[in-house]
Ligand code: HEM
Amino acid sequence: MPTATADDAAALARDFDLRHLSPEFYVNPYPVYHALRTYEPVKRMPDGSLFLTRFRDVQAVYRDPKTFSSDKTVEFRPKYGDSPLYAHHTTSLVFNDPPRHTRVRKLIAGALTARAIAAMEPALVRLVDGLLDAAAGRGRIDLIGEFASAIPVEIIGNLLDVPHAERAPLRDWSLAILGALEPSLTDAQFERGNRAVSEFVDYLRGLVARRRREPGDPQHDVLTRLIQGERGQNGESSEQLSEEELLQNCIFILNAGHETTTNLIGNGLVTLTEWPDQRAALLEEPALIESAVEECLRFESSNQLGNRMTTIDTEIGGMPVARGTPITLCIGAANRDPDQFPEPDSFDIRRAPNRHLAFGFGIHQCAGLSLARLEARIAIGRFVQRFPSYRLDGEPTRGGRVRFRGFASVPLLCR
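That sequence in the form predicted on its own, only its own chain, can you share it?
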């Protein structure tokens, strides 16, 4: 393929429109991100929003949640109207500001302590080894459907103590709801997302009613903790969620921990097939798995985009920005910024330091990041050691998302 000229890159930046993306962009967005960082790092979109691609600008927005709000009650109204999707996304943790954000995050984080996560590791190892045993018996695997997606659904099902017999719809509900967050929304995506929210809420009402009658251990059962609220020194409940907050944030917990972790595992194992020297290094030194996971997070960020809205007149990267301007944070571009990461388009499992933004930054940094890292370390590390010569058995199918970067299916031979 001929090398792109400066004029070509400048044209890529000039013509970029998040609502009208080419098929090539979904396969590999990084040349476009590079062009934007070089020529229009604070890109004014046709709809008046801004698209940020430099690490320093994205991090600066994360650092200032008062100026750059996460509240979506205004921004999402034209997109979703008065719909179940609107009710969900404007109630869940990630799309709210303090004090609502603070209350919900405290309750969720309280069940994801270092001790609680460490206690999950033996069961996680058994789950992963069972999936690997099944793959070994067949000699092949769909990396996504038969491995990467099965792990977070099981873990989150355990966190909420969803009976195993009732977990089958969880993945499809999650994919439908997150699919409706894409910048351009089709009628089919809108209908599917709304149906998924409604069905999920109906299911959760029954699950919550059962848990109210028979509470679990709030130190490990996130749903019981959310129902009971934060307990004061005398055991009384000092913070409790409304029924709507409770139901919508249960959906959020599944969604936040499901597709992003699935993509992390899938992206990581595919990337290792493309960088055989790095896979060989990991095989030689299994202890590199921790830094390898961090490099997977940076190199192919599962969550590529974040959103904010300005609450006052301000500036970003020297550009004046009016109050009420929607901002898109391109995490995928920031994590390939050469001002922050030497040779950013090289995959280096020994990279240090590696202060990526894959989990966000500041008050909205992912509450489940330690759990996601554990899942990825166990899944990727044990897969590589079990199948040191695994390889693609056909063309992978991309997930077709711009916000969440991953695969829908990846056929592998397990060797």
Second form
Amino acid sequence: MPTATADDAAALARDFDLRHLSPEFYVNPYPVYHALRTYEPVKRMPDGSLFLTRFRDVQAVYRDPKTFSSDKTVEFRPKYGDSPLYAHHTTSLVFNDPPRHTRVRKLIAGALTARAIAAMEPALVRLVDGLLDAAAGRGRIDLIGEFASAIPVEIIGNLLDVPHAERAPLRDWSLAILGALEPSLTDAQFERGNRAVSEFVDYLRGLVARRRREPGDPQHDVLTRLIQGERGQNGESSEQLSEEELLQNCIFILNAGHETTTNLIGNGLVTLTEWPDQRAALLEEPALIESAVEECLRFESSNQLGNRMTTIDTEIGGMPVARGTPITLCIGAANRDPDQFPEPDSFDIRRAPNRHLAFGFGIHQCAGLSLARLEARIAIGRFVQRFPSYRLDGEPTRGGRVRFRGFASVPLLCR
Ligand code: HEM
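Having looked at the form predicted on its own, could you now put up the form predicted in complex with the ligand?
Following is the full complex, with the preceding chain placed first.
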């Protein structure tokens, strides 16, 4: 006989619909994810799409980009029509398949070199220490507004060398564009997202024109590298992004690195308040910061959902799936799958191995993961060492998004 709890879990799985989520889900989606994984791991939702929660199914889809396409030109038409949001998303490399994806990815990965990323560390340390000094002076901060979000805005701005005086609108543009990726959209969100793309494109057109006139050092300046493209043996440009690809992918890079990294830092520092023994372990052994960051990525994945579309009739986890079926990959659930992670609901900063899917997997795996890891290592590591007894100073407010999991504000006492 199933217990009442098992009945409840089966009902949670049966009634799950990504378009109609309860307020509790936003606070803690993991009981629902566990129920789905147990009772309906390949869940068909009312709109005909599938929602995957098992690690092995999510990874198998990531592994096979031919069968599971990232191209959104058809899927986004009804949602965005012929709008700036449509032009933006369908030109971003994350929403393209090979061969276009291969060419654009090579140029972007070639610009985000290990050398360009490593060169950012000293400025990052200065920035973080400055924010910590200000927090120490006040004794309390909003972890998100006054720390976690300030770091990626600055770092991604530095990456493309956006002049400081021009950075103010970047975060709002980014939030508006990413907000428009939510499963259901209000008219106001749609309008805000479109306005943000138009303003962002206009701004970048000017920035790119200035950089063409006065190129930066291509060793360190990612935008100059993106403009110049791949250099052939004689220094001539052999492969380049079109103007549209360049502008839309700069927006994408600026967006991809903002909210995700803010949420990694915010989620990580909040999680450490909930697991005092883990915080104590990190304080005692600061070298654990690298594996602690991996555990933060797994435990509260800041990017919870990914999407694909089947290009042929296929199967997932033994279930037949028709061509043209939209698939949602639940990274947050896969990263709590007990078949992959022993005691998945325990936060263990020493967890090894920890092959999570927080950055995706396969040909689209996050191109900015080294930068994200660097930012989190410096931000979380230095925060904990500076304020070993920091604690909540009131209720945090959730960001209210299902795709990007994080907080809008977190009042903290800095001690
Ligand atoms: C904690 C921070 C971050 C998380 C959790 C994250 C997560 C992800 C995930 C899950 C994907 C794969 C999407 C898919 O396959 O559908 C992705 C792709 C990507 N991310 Fe990140 N990301 C983070 C930070 C960054 C940063 C800082 C940058 C830029 C500097 C960046 C740039 C990109 C790019 C360019 C792609 C597209 C790669 C492709 O399609 O080939 N990300 N990211």
